[in-house]
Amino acid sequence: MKQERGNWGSNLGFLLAAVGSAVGLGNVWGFPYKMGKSGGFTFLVIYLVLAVFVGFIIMMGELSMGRKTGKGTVGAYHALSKKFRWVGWLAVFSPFVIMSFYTVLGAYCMEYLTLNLGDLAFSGAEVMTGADLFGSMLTNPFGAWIFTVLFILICFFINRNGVSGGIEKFNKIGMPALFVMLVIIIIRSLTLPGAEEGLKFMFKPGYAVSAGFIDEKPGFLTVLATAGGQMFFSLSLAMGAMITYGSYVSKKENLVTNAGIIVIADTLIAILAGLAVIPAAVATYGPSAALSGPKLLFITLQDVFAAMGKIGPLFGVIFYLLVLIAAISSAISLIEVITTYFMDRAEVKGKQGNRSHIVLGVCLAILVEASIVALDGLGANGLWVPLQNQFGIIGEINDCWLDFMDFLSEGLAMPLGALLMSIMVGWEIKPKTLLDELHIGSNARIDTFFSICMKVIVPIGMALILLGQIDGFLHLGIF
């Protein structure tokens, strides 16, 4: 049985869509500490090349994959390939796997931003200290698991709603909106005394280790793997997000064009919110500011707020609200993800697959795997067990199942899976399989940059990155 396959409304509804999916918490705090503990400038730069050599090839390759096919992302790679068909399933698991821990801060951000919302209201009560207040909610299991399963809730009903009327109607509000709100929080943090000094973190070559914000500047080598990691997983890519968004857009629309406008958009949006984040925290705390991880959302910004007074809970409400709507944006693309698998399934067995039952089933299953992260707590209450214990891997990730979940995602199946994807468009499919697509409403002269860089610079630059990655992550000190 052939059935409907869902369409975007507009172009400009996909392009909000496919922008809200590479903007999320990352992009808040992953983004400006990267940079900032990588060398400020340098590590922009250093992004900036790997965005246009690397980012933009395969976004261009995912969303032409998708497109060309019509299909999710493991109809795509059976589609298309016989070596590498099973690397679909690779950015099936990914998205799985990230939705564990996303939920969980998503459910994190609602609870912060309904606690500053409370203080908004009394504005005659004692705020809590940011530590105080992450330490509480993080022993506390069953109100981070209530918020986790509200979290998921909102995810179904947008996407149970389909691609035009779910995805792409929550996009055209929530975009706009985080980019006011962004404004606002950027305006309040480099108008704080002491601001300029977040700058300098940012953008002045060195100085993060000078000011002794950091003990010593990082390698080429682990700026180039830590800034690649943050643009695959800022971008969406290898994750199975925009193959299957690809796979909704129609042929008239300009995939190159399309592509460039999401690249430069995410890496954008990525700076102001460093201006918005970084700054106000050095302000407040100097080279001891927390600026990493979930501690510089939830107990440095707290702090940071909670030291503006009276208007303080406010501005955390504001901020609250515009992670809340980065991680909603991100985590309903990587529903859609494993949705469009068991709706193409069914198309495949003749059925007529049922977006609302099949949404509700991959949201119960997400909710499984996510209550162990939300009641292990970043493992203060115990659920973890350090994997050199269990296995004798060299190193610890961190002592709690978020890092593990991110590792085998973030660490592991993302830069491999995008390696093995360029390797099957260089050297098996070839490169013209795609650029007939490509070349479908542009007239973009790409096809030897896209060649050359998809059979050489992107699995050159992967290999590099996959090795950063695993080492990042066990601190095996290969980099």
Contents of the next structure:
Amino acid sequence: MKQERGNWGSNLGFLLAAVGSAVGLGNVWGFPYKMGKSGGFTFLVIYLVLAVFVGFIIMMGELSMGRKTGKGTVGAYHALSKKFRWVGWLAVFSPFVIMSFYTVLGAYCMEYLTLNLGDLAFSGAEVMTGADLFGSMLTNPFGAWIFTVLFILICFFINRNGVSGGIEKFNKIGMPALFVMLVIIIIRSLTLPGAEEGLKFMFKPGYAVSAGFIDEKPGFLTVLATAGGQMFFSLSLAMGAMITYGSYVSKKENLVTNAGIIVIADTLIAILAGLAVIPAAVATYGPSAALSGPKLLFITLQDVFAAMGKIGPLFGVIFYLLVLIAAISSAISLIEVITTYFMDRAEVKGKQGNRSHIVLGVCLAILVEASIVALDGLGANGLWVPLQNQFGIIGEINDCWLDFMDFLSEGLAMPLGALLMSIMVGWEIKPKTLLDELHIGSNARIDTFFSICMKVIVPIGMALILLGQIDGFLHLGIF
Ligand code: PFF
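Mind giving me the form predicted together with 4-fluoro-L-phenylalanine, seeing as the form predicted on its own was just shown?
Next comes the full complex, and the chain you just saw is listed first.
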């Protein structure tokens, strides 16, 4: 049966695809700006602790659930649990919702890439400031929509070619290229005068507060929730991606080592992205740049490139291409979660699913929801306003469609999914069920660590993260 679904061509191919899924906008954008907002070094330490005790555990859990059952998300939960079988649906719902805005953010990167390419080709053309560029982009909904269509089209062609023929091939070229480009940007960033301030902000304990980057220390629980939410999103957990990718891994491979490599690679790239972005932003704009929030990628950094003079657009092209590759490699894993569900469903009915048709249907459905987000232009074009009053508090606190979709998926469905998964594994089906799978191809002595984390540490951590996410998104001020 496994043969019909297809497999990864090699373990390296699987690893690059999984790292590709994990490395995305979350690393290049979310990590540096959340680190900026949450006090620099403290955030980094909490992030690392969570990555080991929660991220690594759930990564092993998801990969083994996929490989054990040989099924995508819905099928895997169905096969393993009675009480939690519906959780699989949550993990198909979230990727679908995330794609509504992930594609639009990818489209913005394409737009910035094109604009910087234009500046590079016609040197002498006046480089627009980040704020002007961003403003004019948001209020040109048609442009954003066209780039969104293009982004989805690229994903369509990759996913249509299958797990090893499309996803694996793209990542085998895309991931090494991304790494090289990241190193180039880091060298430029660290050699700008004043870059050391950014480095101290990232790595010197307490510096963020003492040097006036932030006025007061954020509360421990706030940092915990921000770091936890970020870690989850960044590692592509609780969205079916790792269950789905795990279902295509051969029984020979060592899932424990693989899970460790994915977590380490993703965390390393998040830190490297921090090195590429924070020192450059701080060198050009001083401490406030580290705190510029979501604007960081599209306004602050474009300004950094503009301030470099004639060579700026070249770095702009390299940087936005890098982010675009990261966005595509993550988006295709989200599309694969939904595609695999339909392929598995066909198999259950005794049919052979037609991948091209399924991927086309999935991409068209994503295009519909993404069009709303693209045309809304982060609220600049007012598409959210008519709904605002109908959603009570959720309507009031979300300013635009992107916020709302992010709240539904990253804010609610993801932490809830992970919480339920850890309760299911820890208390219903018991850790041993997955440990048996993990021990195929690995004799690592992880049993006690895995069981304790899955039963106690992960559920408590996830409950706190869920509360923190709701608190943060709804501005309730509990934490
Ligand atoms: N990990 C991706 C990022 O850091 O941008 C986002 C993501 C991709 C989340 C795939 C979840 C997922 F299943």
